[in-house]
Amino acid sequence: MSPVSGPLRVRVPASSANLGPGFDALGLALGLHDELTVEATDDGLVVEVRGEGAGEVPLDDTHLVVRSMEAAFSLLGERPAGVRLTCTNAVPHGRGLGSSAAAIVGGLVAARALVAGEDRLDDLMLLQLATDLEGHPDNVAPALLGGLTIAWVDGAAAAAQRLDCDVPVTVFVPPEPVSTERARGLLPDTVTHADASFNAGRAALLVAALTAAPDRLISATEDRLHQTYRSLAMPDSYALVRRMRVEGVPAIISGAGPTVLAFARGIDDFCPPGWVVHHLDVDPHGAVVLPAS
């Protein structure tokens, strides 16, 4: 089968895991989006980065919306004799908003969608590939389906389940980035059966509250099983989150941070200086491919 003839063009979501209780699986797709053109050519590989990432991401095949497009060709059987990518970010990097699931995410919807292969390589699939890709699907399910989604991994079989959500985010994005793999570490290996017990109450309740009843937000996001630790390696984050949480707003750490996301709108006044604001909605749809410009 011949590549699609042309360029085409796949938008992906941000997303915000966690949401505070729902830890490794929990996650949100938000209306803040990376752009991939990617067009089938004759001979060799060319990318382009424009906007986030630029001048810092590679430009060659360890690029990783590339060794994406490259796992779904060797699934799927087939690529192209070569490909030229451009890819525009607005996706902050190393903030916990899910930039690394949106590259994988991007990566794979538009490898299926350049060798026409939605037949053989649904979005379970996808799914699948994508946690692999990622190693856990709490960020990479939002990304491929939009909305809210509870996902886990049965096995070594990774699922997702996907729901509404129509609630207000606003977002603050400090200057300074941290590394998942540092936030990770700072976890301990064992918790208590009171504070998992917290959680898993808070969790359940959380999904109510984003999609039916938004008025239980600040007990639902609730967390005590990673943020606190997480603390040493983003203190004014967790600062932010503690001040605006003392004044009723549903405030947690984006992901493994260290943005910090409020259900909220009219909060502005809180961002510390040289920090940025993003008023959001839920992104419904998650990945798509659109009609080249």
Given for the second form:
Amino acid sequence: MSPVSGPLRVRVPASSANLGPGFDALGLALGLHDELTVEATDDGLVVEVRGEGAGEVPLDDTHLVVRSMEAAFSLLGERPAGVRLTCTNAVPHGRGLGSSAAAIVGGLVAARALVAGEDRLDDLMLLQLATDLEGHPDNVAPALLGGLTIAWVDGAAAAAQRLDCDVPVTVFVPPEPVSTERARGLLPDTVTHADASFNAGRAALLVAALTAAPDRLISATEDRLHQTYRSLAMPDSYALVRRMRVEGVPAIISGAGPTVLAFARGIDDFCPPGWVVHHLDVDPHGAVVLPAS
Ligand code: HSE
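Next block, the form predicted in complex with ligand HSE, ref. the form predicted alone:
Expanding to the full complex; the earlier chain stays at the top.
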């Protein structure tokens, strides 16, 4: 089959993983998007990056979108002779808002569309490929499916359940990144039964709170498995979460941090100097292929 002629556009959302108690399981797609334009060419690779990551990320075949496209082409056994890729990024890097998941899912969806491979690489296979590339399913599931997702791994097989969710979100993005590797390195190897059971109850309640019972959000966003351990790497974020929670605002660390996410609006006064605030809706769609503009 020959590659689709002309450029394709793919829009993929930011995401927030964990959401407090749902460590490595819950994720929410957010209305802040990276956009990829891809086109099959006769030869070579041309990568352009605008916005977040411009001047910082590589522009060759080590670029995460390109590596992800290559993984999809390999699985599909088909690739165009050359590719021109333009990334217009709005998702900040290294802030716990799923920029890697957006790059991976965006690249996979773009590659699949470029060789018209939708019938050979369905969303479940794509979720698996994205999880293998990212390492955890909790950001890639919402980036792919939109809404609120519960993701898990059964043996080596990734799976996700998507739920509709409509809550107001405010994120406070600090100026400096924290790597996921560093944040994961702060976690203990074992936790107590009491803490595990505390989080199991809160995670279950959070699914109810986000889909049907928003008045439960303050209790539902309590966590004992990761945020306190990680506070060493992001003390200002942790202090902001505590400040907001004392005032009754359901606030959490987004993903591996250091962004702070709150399920509320009208709280901009909490924003520390030099941080960036975004008011976001939940993205219900996940990654979508758009008509070329
Ligand atoms: N659940 C992951 C973590 C998200 O908190 O480490 C980042 O990949």
